[in-house]
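As a starting point, one isolated chain is supplied in structure tokens, in the form predicted on its own.
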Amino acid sequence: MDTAKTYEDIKKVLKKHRQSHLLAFWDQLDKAQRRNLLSQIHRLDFVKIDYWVADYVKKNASVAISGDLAPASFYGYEPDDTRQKQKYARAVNLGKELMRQGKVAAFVVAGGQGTRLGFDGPKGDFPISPVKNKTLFQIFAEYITAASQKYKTDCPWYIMTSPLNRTRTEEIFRSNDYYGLEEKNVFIFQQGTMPNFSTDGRILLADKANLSCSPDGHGGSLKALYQSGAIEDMKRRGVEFVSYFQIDNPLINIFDPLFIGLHALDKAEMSSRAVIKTGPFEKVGNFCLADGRLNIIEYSDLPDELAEKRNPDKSLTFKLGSIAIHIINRAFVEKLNADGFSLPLHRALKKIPNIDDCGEPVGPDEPNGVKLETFVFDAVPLASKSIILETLRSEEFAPTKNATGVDSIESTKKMMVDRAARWLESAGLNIPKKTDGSIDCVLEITPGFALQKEDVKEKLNQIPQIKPGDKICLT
């Protein structure tokens, strides 16, 4: 590259769209640096970053919300008639005859560090089971290892990093021998990133020689799966559908037969699971139909009278709220990268180390900087037809991102321990239990022992006598 060349270049486009300052500390840098710098505008679409600046940095768009909202339609966790528990018997036959066929799929958003945690490294190390302490991605890898065992195939596992994890992501799974899986099956690629910015749209250096760049998104990931070779990967296995799920929620059912079932038997392309909200204001997406198209709005998108809307029984109008898992089709993803698509942006204020103009280090103890990022449920119009399954909250989604208080380590180890104590008692156990009703022994079961409550009745035999105060690991 002829560097001197390509800067003269660079510094003009720089100039005509007012980001000159990124070539400031030039004269300060080796050969290898200024390549390394020059590499990264190159990258840059100053077209889309001036409309970025426009729209969502120096002011934040408003997110078009139709006049026209209605409550979308669902399936419930059972089935409302006979005609309905005919076809969800229909659904859970197709689901495990899709994944006998090894056309299913595991795909994990795992781009996040555990600093909320107090952890310092990938969020999929932290360790979280109640008995054994054992990883995120540890009781992922042991899920698909029994989902593998029991249909008979291979089940795939793609993991989307960012360029926080990916080295140390990688090193910890060579590390743990790739949890007993085989590496061939273990897919591990990197988001995409977007520029920092800060309040009057300049784009924040984080040295002299680096943009500061955050990763775009959990909606990035289906450019990602694209531009990676993960979906050429999966086309190349068979793989037709994609289980997605995000990395901090440890009772997710990977491969749950009805869900994926009722997915194919209605063609869907992207379909979501949902939980009734605990009140009008709880911090997950709603599910709405928009102008009859369903849609995912963000709770800080909708209008409060809309959220606190109620049926003549009292029950919210706009129930269902979203909890970050789909199964998405291997063909919407690539017909939504063949038509060159992008998600629409949603702006976050936020502290955002960098250097200011004279190349000093600046800690930030307030936000000072607007981070931009997709969001994958911004895809659910898009599809041609998509439905929502209706699932418990305390069966399939505890998120660990806090960590004490509300969705935090205590609370996700209390969930993980009632939902095995419930399982074996529906399959006739007797639990201790202290005077106020709560659990009186910590409680594990692997996926290896039983990946949903009916296996567990099948294993009556291998299940020991639980005293109070027992630690009891079901493996």
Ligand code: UTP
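Here we have the form predicted on its own; I need the corresponding form predicted together with the named molecule.
No partners, no molecules, just the chain.
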């Protein structure tokens, strides 16, 4: 790069787009820093940035919601009638067959910053299992190993990281010997980033030589899968379906034959799992039909009167909440990328460390800047067909978002113990309980022992008697 020439060109561009402050510390930078800063600026698309600043940074462009919203139809946790029961049975068989044929891959999005958890490192390295303190990465790896053995195939695992945690994630996998998986079946890649802005539209500097950037949201996965070569790798292996999940949910049933099978039977392109919301304003996306098309509308964008609307039986009309579990067709991701798709932007006001005009670090106590992100569920309306399958929160959704309180380390561990206890009870075992009905022991079921409730019955002879206060891990 001819740094001097590029510098002059970029200076002009920055002036035109009112971002000249990005070169404010130029004189204090060494050669390598200058080159690096120029290349970061060079990669920005200022036409888009002007539009983002006007529509998303300086104001919050309201989400266009159609006047005609209706609740979405869905497959229930249990089939509705005999006909549907037969369809579920066919779907389970098909799902298992697709697994045996190696047509399904695991895909976790792990590029987030996990700021709410406050853990120093990739969230996947957080120890969460109640007895053995296994990390999220290890739990998922054990699930994939057990499923690969069950279906006599090699299930590949795609892991999306971000520039902030890719290197560390790779080190963690290497130092843990890929948790027993074969290295060739673990594909770690990185998502894109977006610049962070002050609320008046200036791109923030992380330090004198670097822009302040954040990962571009889990919606960035649909581009990153393609650009990283992950989709090409899937094609080579014959993978057709991607099981998408988030890094913070250790209860995820990554390869559920029913979900995979219903999705495939109905020839869907992107499907979702849903739970029944705990109340009208639960902070989850709402499945809605907008002018006949399935959309997931954020809780903050659903008008109150619709959120609170009730059916004659008093259940919520918009009762389905999204839990970020999807099956996505590989071909759908290819099609989106070939069509040059884009997802809508979402604005988040956050505390963003940066430097001020004098080059002094600003570590804000209050939100001071804007992050822009895309969300994967905004691709649902782009799919030609999409199904929703209900699941039980207690069986499949324990997000570890916070250190304490709601959706926390504590609540996740409790849900893991409760689910293990339910699985054991359903196989006829007695679980010690306190007088208030809560479980009086700590239980952990590893994926190698049981991938689902039904597997427990086959292992009854391996389960010791469980006494009050016991800490038992079934492996």
